[in-house]
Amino acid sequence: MLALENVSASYGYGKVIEGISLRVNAGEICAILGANGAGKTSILRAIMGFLPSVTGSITGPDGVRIDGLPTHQIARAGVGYVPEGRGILYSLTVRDNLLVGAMREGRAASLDARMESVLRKFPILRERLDQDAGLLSGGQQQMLAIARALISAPRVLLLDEPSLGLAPLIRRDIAETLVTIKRDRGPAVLLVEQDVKVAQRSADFALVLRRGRLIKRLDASGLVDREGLRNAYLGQSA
């Protein structure tokens, strides 16, 4: 569903990611782990066409090459994106934020079903549909950001630090929502995280990034191996 082959990218002053290859299938969650500045967000930005210089190949749903396409065409190809900082429209209601997200999918006949599907995953949003998004708590805003991406029926979902700045209980709720998405045979998910516990609860496997390079792959059992994780972050046993 999503494949990167030997992808490198730069902002013009040097490479921020180099030689990245990965594959995520439908219904899988792949976590990208690493320290601050490792290049995790840059992988998502490269996929979405935000970086000025990207080499290698990026293949999206149905085997379609999406590298080199403008961002709006990548979204239309079925790639949803939840950026760090959420990116919701604070002056619009929760309902209107979701309707904005629904525009990509475009099938009016299925809108009610898609709306109901995301509200089942995030029941607190049902209670806040007519409230301005800017009045939601941080955790509720993050739930809205994910729901807005899901309502477009993406086949690939990119999540950038969804637990950032949230209380531990809300982080757990986010992780459980990701598990629900996976259980429902949802999109291929590429999850950038610094909170290892979120990855442990939700991811099928993880890739550890260090200085712009992927240095280790960890399966689900490896994610709970504290010593192995420590070594991976330090670049040992790669």
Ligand SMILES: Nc1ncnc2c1ncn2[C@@H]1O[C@H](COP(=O)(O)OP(=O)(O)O)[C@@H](O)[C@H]1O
Contents of the next structure:
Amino acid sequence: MLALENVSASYGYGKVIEGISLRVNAGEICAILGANGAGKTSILRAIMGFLPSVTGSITGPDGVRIDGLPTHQIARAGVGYVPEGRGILYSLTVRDNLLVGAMREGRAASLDARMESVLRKFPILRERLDQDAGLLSGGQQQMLAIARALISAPRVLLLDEPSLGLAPLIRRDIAETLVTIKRDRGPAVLLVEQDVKVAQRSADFALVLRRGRLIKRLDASGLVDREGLRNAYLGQSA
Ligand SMILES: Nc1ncnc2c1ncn2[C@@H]1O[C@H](COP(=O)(O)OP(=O)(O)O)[C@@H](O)[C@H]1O
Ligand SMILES: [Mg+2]
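After the form predicted on its own, can we look at the form predicted in complex with the ligand?
And the full complex, kicking off with our chain again.
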């Protein structure tokens, strides 16, 4: 569903990610863990076509090659993106934020059906439909950002640090939401996180990124093995 083969990318000088290969199937969550500056966001930006020079191959839904395509075509191919900092529009209502997400073309189900489907997953948003998004709590804003990506029924979902800046209890809600999305015959999810607990609660496996390279793969049991995790992270700071 999403496959990267030997992907490298730069912002014009020096590679920020190098030799990245990974595969995420539908209904799976793959977490990318790593320190600040490791290149996590850059992997997502490379997939979305935001980086000026990307080499290697990136394959999206239905085996379509998406590397080299303009961003709007990558979105149309079924790739949803929730950027770091959420990217919602604070002065628009919750409903209008969702409608912005829904305007992406090419999805079969009617707008009403898609709206209903995301509101079922996020009841709190239904209660707030006519409120400005800027009045939501941080956790609710993150839910809105995820809902806005889901309303276009993406088959690949890229999430950049959804738990950033949120209290531990709210982080747990986010992790549970991700599990719900997955259970519901969900998209292939690539989840960038620094919070290991969010990854533990939601991911099927995790990849550890260090200075632009994937250095370790942890399966679900490896994710709960504190010793193994500590070693993976110690490796990072070394
Ligand atoms: N727009 C940019 N232009 C040049 N360098 C950048 C840009 N954005 C990030 N970088 C550099 O790329 C590296 C990886 O950054 P990033 O992917 O944001 O890491 P992470 O998300 O893991 O914190 C860092 O060294 C950062 O300084
Ligand atoms: Mg980042």
